[in-house]
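Just one chain is shown here, as structure tokens, and it is the form predicted on its own.
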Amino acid sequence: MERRSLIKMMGAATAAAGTSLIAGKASAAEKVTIALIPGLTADGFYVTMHKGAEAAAKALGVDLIYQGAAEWNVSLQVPILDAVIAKKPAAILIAPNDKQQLIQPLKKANDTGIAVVCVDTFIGNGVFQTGSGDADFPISYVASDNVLGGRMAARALAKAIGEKGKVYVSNTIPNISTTDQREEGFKLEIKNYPNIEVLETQFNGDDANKAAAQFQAVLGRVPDLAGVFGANLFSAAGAANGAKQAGVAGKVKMAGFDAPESIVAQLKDGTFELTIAQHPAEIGYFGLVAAYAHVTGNPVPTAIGTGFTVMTAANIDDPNVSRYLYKSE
């Protein structure tokens, strides 16, 4: 779905979390419980979105749950989410660790009654609620448009390389839907730059160090290597630190996915060419109003779609940028 048509739905989703939200909350005979389960709490982006859907509980009465693992894995994940379920909220909003094996455990708490809105990451292909396949039933899925993301880095790192040389995708895991759709996006734009080599993606199982240790390997094979797209924050930030080591910093051009405080002096100091900064406090606050909304008895838009600010040294200094860098706490 294109970003404006996704917009366009957030707009009608905030119009009725305004209007037709009022009313559902008065009926409620009792007080509504969500939990939101992160793909992992250690992470400036889901304190970000914890943020923003306390902002969002605290405006319609909500009791909001918050739980989460301390690092992205699924055998961490299941068993928050079992916990949480044997919590009987209302509503579950979770970023899956896996598009394909949070699916079952997804099922169970559907199964029981309990509402599912996938944020950020999704499970199956994401299009839900279209009575078929076996990952349908979530409501509603609250996200950045991440294909359009991976575009966006492409453009701009296309840009500063002089649209020629090798790069590479530097990437997490395989199969989480977020991650993989960055690096779909951005292959697809860089075939408008047929200058433009992309190498062999590396994953580097969100590990910072690893990613480090990588591009280092890399480069150390492709001696002209120009550049690289760090498909999430570990990916990129290792990717840095090890052109740092390197002694190739601001040589061979990073452009990065996410939007910690700390990308502010990497952007300043060069190890950044630029950042692409998602909204994870609408992402929280928004799928908040819509499982709200739907278990109240209200309609949802089965997705709602967040944008992107594109950070740079240029803009950085700017408050209508530097606002949407994620929070440490």
Given for the second form:
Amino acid sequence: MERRSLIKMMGAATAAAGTSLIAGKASAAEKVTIALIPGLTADGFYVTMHKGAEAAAKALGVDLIYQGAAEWNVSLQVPILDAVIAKKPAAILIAPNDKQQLIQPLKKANDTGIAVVCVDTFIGNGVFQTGSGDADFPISYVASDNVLGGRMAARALAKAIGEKGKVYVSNTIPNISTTDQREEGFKLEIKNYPNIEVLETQFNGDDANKAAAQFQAVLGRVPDLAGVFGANLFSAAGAANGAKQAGVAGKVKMAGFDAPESIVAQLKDGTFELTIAQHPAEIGYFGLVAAYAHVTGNPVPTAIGTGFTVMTAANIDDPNVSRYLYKSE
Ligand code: T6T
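Structure of the form predicted together with alpha-D-tagatopyranose (previous: the form predicted on its own):
First the chain shown before, then all remaining chains and molecules of the complex.
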């Protein structure tokens, strides 16, 4: 459905609900404040998600608070969450930094009557409003299908290396739902290729420099390394830099995840075979719409899936593809 018609529909539903909205919920006439807490601020993925949330906030007349830490770190995200809770928004959209460690801090928000929507990453198992477990309270989960994304990367990398050879996953930090699921999907799909061996995952702590050093260390141990799956922006960019520094860019095949502007040149020069661009603006947009629908008394799907665009050297000049490159500011 066209975004504009969805908004129109929601506006109509809100108006139809009129003053008979559920007690404790915002009335249609009240100004609604919604907060977005990204996984980190210094990442084009979340910069772009913020833009999507801003567009929806503008369309709906919502006040949007955007507050996050500069790095991926639970001990930085929790105090930011507490500070946002103190501002008493009607809802919080959040990309939790850890599947388990954010459950209790977010429960605090939920217990004070603030609706929680997970965007990009989830807490618990990501299945919400089931009436069971301690992490089912978020209203909705709005994100890419990360297992599928991992499977897509595996198929593309397998093809690029002639369905044989040694590969590894360059990954960020364990217990992040998205990147765990991408690795899971990648490994499940690679099972269909008996001549591909998956080496031990290299975790870089969301640090591209570390990912580059790890690439060089793996190549030192495994000179016939055939390919790498970079499971997020920093893991992919770092591994690609490592390959460049080692003089094997284009020789060791790379399947990336995420789409910073720098990927364009790296697709064209063969450093990356492909990258799987998520649609973070869509995640921000529909996350905000879902939160608004809930706080104005309307039912909301418990999961909203957003799409991917596979970018290659062959299609990156197509404006329908390049529009999904992430914004850096
Ligand atoms: O890949 C995205 C996001 O989906 C993931 O949860 C964390 O890493 C990124 O922000 C890219 O750096």
